[in-house]
Partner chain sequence: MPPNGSYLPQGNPQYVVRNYYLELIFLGILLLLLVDLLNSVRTGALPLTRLLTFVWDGIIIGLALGLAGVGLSMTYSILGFANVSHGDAMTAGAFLGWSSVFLLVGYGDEAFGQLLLLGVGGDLFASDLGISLFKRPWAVLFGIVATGALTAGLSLLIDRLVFKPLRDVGSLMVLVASVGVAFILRYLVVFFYKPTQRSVAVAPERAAIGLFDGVPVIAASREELVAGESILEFPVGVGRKTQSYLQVTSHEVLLIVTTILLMVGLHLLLQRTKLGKSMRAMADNEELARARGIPTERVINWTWIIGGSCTGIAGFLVVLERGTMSFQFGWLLLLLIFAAVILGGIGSIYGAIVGGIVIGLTTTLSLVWLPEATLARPVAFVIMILVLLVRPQGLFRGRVVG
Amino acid sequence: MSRAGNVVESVRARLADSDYSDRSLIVGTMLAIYVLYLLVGFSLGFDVNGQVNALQRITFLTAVFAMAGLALNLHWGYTGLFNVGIAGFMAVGVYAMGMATAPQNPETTTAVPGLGLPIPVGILIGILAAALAGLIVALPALRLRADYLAIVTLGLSEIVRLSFSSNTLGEFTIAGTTMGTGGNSGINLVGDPSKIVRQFYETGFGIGPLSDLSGAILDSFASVGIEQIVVINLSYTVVVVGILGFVYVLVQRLGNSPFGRSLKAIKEDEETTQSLGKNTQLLKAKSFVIGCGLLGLAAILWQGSRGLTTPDTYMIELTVFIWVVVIIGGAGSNTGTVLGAALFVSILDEGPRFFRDIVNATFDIPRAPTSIVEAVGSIGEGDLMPLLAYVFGELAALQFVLLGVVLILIIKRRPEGLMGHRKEPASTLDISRPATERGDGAPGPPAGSSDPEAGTGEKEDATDE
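Structure for the listed sequence, which is one chain, in the form predicted alone:
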């Protein structure tokens, strides 16, 4: 075979590899989003820092929502657990991290004291706290059917949010240690994970070679006009994307392990799985705990970089957003979840805001009308600007309208989502194909037969004899 033929065969083999094709889909989708945003931005004269900030924010939010979506995929896509308390578990992780890392003697009187632990320890405590909350819920709630489980988890989420906003937990003392949630004012997240990246660029952790490396990186970006704060945010986003890659591989391996196949079997038919000797309650509890821990991690990486979190962040809307990510991508598909997060962030979340910036940079938008009637009435006069001004003024509400329209179209046109057609069965063997094609040596239908049970009768008869 010629060298060109070898290259073609190598490309075909790579494309046939599901892992390679999944990576290609994710990378290709993100590149397409970047190119679209860059073309529009540069055509309107946006500066380099603005463009890098826009791409960094899209990437960061995509990684965070994808991480939370993978956790939900472990619950719903693999195990069939209808978890509607996502926001509550995320809140537990963030607040636990915040209280663990807050200084014991804060500099300001308005700040709530905490345990004063290092940032990595605080992150670990936050993850474990979210997992523990999942365990507490899992013990009684997983005996319920899907709709009742949804009600219980939704109620728990609201209980957590209202508890964190109460004055009782705003500041309290346990065993001589004072800490608290800050009530409605929220809690300052001193244990900001991005501070580790910031410290690398500012001091190099006090290590000479690292200081030289950080300086060289800043100088290279400064040569093209990118500011230091933009470089720090971009570097933190790279770290979050790396953690997303780890979570993706973890969930993927869990799904392909005997544990994961048992979870899929539970979703397909729990009674049959239980009759085969599997402790389905224990398996569901493990799945729920792992997923809640991952939700806590995603929330910590997301809210931690903001420096402050409030109870209003964990409204039911946050749970809806995570579900939308999984619905767009397809339940049970980890690759689809990442793609769903990318499309959700770039089109439904950041897309309208980016469009508003484009219009504001292109046109002189007047003051928004006070009512939709006034805005629509201006169309008859041939003036569209009042309507645009009204739309931008009500952008947050109209985003929910757009979200609802997209959900209706997905459920109607493609209810399985983008990648939901790639359903992963509980069995590792495809008995619908001949054993010679599978290469596993297990009995199966002969080549050319369309009947999955064809060709097995003779062997069974011989065994009976």
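Can I get the form predicted in complex with the partner chain as well, since the one above is the form predicted alone?
So it's only the chain below, everything else dropped.
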């Protein structure tokens, strides 16, 4: 083989190195989105706080949706478990956290009391509660056909939502302790995880060097005109992105292991997997429970910083959002899921609103007519603006329509999503390519037994069959 050929080979190997290319893909996509939003913000005349805020918001939402997407990817992409109860598991996580951390004797009479536990304990309880809810569903329901599992999980999420909105669970007393979900008006989330970040900036946790550090950070941001509240939000987002990184590695490692290999086999053919000696029920249950715990975590990080959560956050719409994230990205690919979250948040979720704001800022849009008939009627008079105003007025509804269209188009045109075609090696070792292409120490074919070059050659032959 010629020298040039070798170089080409090594470049190709480099690009095929999935970790490397994946990271750059995610970073590249995020940068592109940032540039787009900065341009939009610029055209809308945002100041530096506004710009940073917009980017922070996009990043934060991307991170929490990606985290929930990774959990669903573990369920659906790896194990083939059709979970349509995502919103329910998220609700269980958030509410458990909220009830655990609410003070025992609230200051206002309207607030529901809780257990008064510290925030980290509350977060842990939330994750465990979501996982436990997963276990309760998993034990009986994972025996069912996939479409029945879908109906069971959908039913469960409605049961959770309706029960949480009931007065009965709104405030109740068990063994002398009063707590509750707050019924229809929701629950104040005292156990706001972003509070830890705020404390760092406000008090430095009472530790000298830390408060010096936080002061220095605030000062340097202030020097470019960024306010404290923006810095706090930004820092919390950084923390959430860090947790996303952790979850990503976690799910990736789960997939690339004997555990993940068995899940992959179950997704393809459960009976065969059983016939080969795998306790598929147990494996599915483990996968389901882990995923539900992660859903709880994602929901806590997301809702926690809002200070209040209400039952109608957890409608079927939320579940569909997470599904769209995974389906855009491609079931089975973690990188795809993160990309899917980025595209979902920036284009489908936030995009239309920004677009409206730009148009509103550029053109003189009249007040929206009261009905579509009126709006269409004015087209006859040669005026398109009322229709546009009506569309902008009902933008939220049209966004859902758009989501439905996207969902159908992906399933029709590209069911594997952005990256679902790319398979990851289901092993702690990279067993997807011969060692010579990898250049690491994992065992390949025993020396002298078969020429790896010949091996790849025949592999292509086999593919042609």
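We call the rigid core the largest set of C-alpha positions that still match within 1.5 Å between the two forms. All of these numbers come straight from a predicted model, not from anything done at the bench. Numbering follows the first chain given and starts at 1.
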Has the Cα of residue 48 moved 2 Å or more between these two forms, judged after a core fit? no
